[in-house]
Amino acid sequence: MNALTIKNFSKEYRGGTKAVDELNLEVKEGDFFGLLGPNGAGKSTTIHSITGIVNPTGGSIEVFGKNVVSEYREARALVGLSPQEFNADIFATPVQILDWMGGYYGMSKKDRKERIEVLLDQFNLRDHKKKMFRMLSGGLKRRVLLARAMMNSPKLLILDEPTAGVDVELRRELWQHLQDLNKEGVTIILTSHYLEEVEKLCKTIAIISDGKVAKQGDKHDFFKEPGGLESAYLEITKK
């Protein structure tokens, strides 16, 4: 079964700007999928459409068979999103941030409390659970956002530059968290400008350019050509 099926997806904003142009993409259940492309290629628009932030102009998007427009609630409940920006209340604690997200998904107080305890341990946040978000390091903030994305136990986890701004040691620690989640059966879509990160974590890779998928395949397919992933990426995205 596909975790994500995108067919002829297009998005045109007011003023005539076409961010995505009949994009087709399939992500298999259980995959660790790398979605690459330069700024303005259409990655963010695609992610926002999957999560219901914007509506497609044309085509369709399904998450585990649920249409993200006509079956919004069912589809959204299957998705967790860890965004690039730190979009959390800077005066809230990790526990409060997780609790609010659980409330958004209609979880009972008891279920929220139990889930929070699991996530505090899973992402090594227990010693920081009462600190305000603004007092946390960049790496800890990333962990909080990742834990928040997992609050509803999603089947599909979307990570938009999840290690941006963190040092090498913390980046590798986050990698381990992500690999563990994938081994547990969570399908992951990763966008990143760190090609080393994509090479390390992903099984399948797609490169988007000008709102379309320019190349997609198994990770190892990219290394059969001279220069590997970096060479393919630069060749596809050069203007």
Given for the second form:
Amino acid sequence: MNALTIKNFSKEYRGGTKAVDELNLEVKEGDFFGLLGPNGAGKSTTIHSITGIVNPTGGSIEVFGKNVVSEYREARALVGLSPQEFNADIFATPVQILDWMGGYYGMSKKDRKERIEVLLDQFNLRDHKKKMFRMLSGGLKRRVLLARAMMNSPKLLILDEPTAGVDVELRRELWQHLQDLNKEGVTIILTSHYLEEVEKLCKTIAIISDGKVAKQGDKHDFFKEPGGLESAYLEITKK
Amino acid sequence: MNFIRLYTLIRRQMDSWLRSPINSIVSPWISAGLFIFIFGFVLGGRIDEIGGVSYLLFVFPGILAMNVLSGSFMQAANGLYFQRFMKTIEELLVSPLSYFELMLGFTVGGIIRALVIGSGILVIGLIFGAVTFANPLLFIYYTIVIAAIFSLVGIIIGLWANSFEQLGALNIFVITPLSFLGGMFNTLEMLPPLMQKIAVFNPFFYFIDGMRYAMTGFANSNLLIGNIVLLTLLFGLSGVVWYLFKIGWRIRE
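Okay, that is the form predicted on its own; can I get the form predicted in complex with its partner chain now?
Starting with the chain above, the whole complex follows.
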């Protein structure tokens, strides 16, 4: 079964800017999928449309067979998103942020409490759990957003630039953690400007340019070409 | 409807105003206390009874109604606007909250703040001897319906506003003038003839008059018409807000 099926998806913003144009994409269940592309290529718009932050203007998007518009509640219950921007309440503590998110997903108080304890340990947030979000460093804020994305134990985890502004140590920790999650069966979609990260983690890679998928394939297919992933990426994004 | 999701959204709304209690709660208490003291107590002592009730008793329901409606309006409008501004609304958008739960959560958040403000003003009113209840159940009904209507209006403004200026515009240009012209301090008959004809089209007139009837037993209008206006607004605005959340107006565009 596909974790994600996107057919002829388009998004045109008010004012006529076409961010994505007839995009088609399939992500298999259990995959670790890398979505690459330059700034403005349509990666974030695609992610926002999958998760409900933005309304698609054309085509269809399904998460594990659930349409993100007509079956939005079922679809969203299966997805976790760690966004590029820090969009948490700056006056709230990590515990509050996680608790609210769990509540929005309909988790009981007991389940939320247990899950928060697990996530505080997993993301080394225990010492910072009572600090306001605005008082945390960039790396710690990133961890909170990642923990928040994991709060509902999603089947599809979407990470939009998850290691931007994160130190090397946390990046390595995070990579290991993501690989473990993927082994447990969580499908992961990752966008990143670090090609090394995508090469290391992803099994399948798609490069988006001008709102369309310019190239998609197994990671090893990209390595077979002269210059590897970087060369393919530069060639496509140059056009 | 999922009650955990709904309750979380309400808790989240409450948390935002409980962080600044002076601004969100104490400030309307002080301003209402001053209104009651100056207009009701000091000046009211020199004004004749209206409809068989003292001016202090006459004016108090209007002051209470104005604070209830502005409290619920500010909660919903500011709460939603700031979540859009800070992008924390994305937490709601990615979650499985239904459009109905979103509408209800923001509305109840506004009602709770209005009830806290209203309860404090009732205590102040008791101190000045300004509180009577001709019909306590009707009083509760009017308080909740008025607060719900203005929470819904606040949601629309919170979705629409793209600046702090726009956020405050409705309060400055519509809510405050229509409250003052809606019989807060006077009966319909005290107005000039032309204003009397215009006043019956002011929905605030029915909000204040209904609240006054529930507290004092004195009504200046047909209560049936007043309730038709109230319930039409309540259900009409509920439908509009539900639809705006459904199409993602200004939040999923």
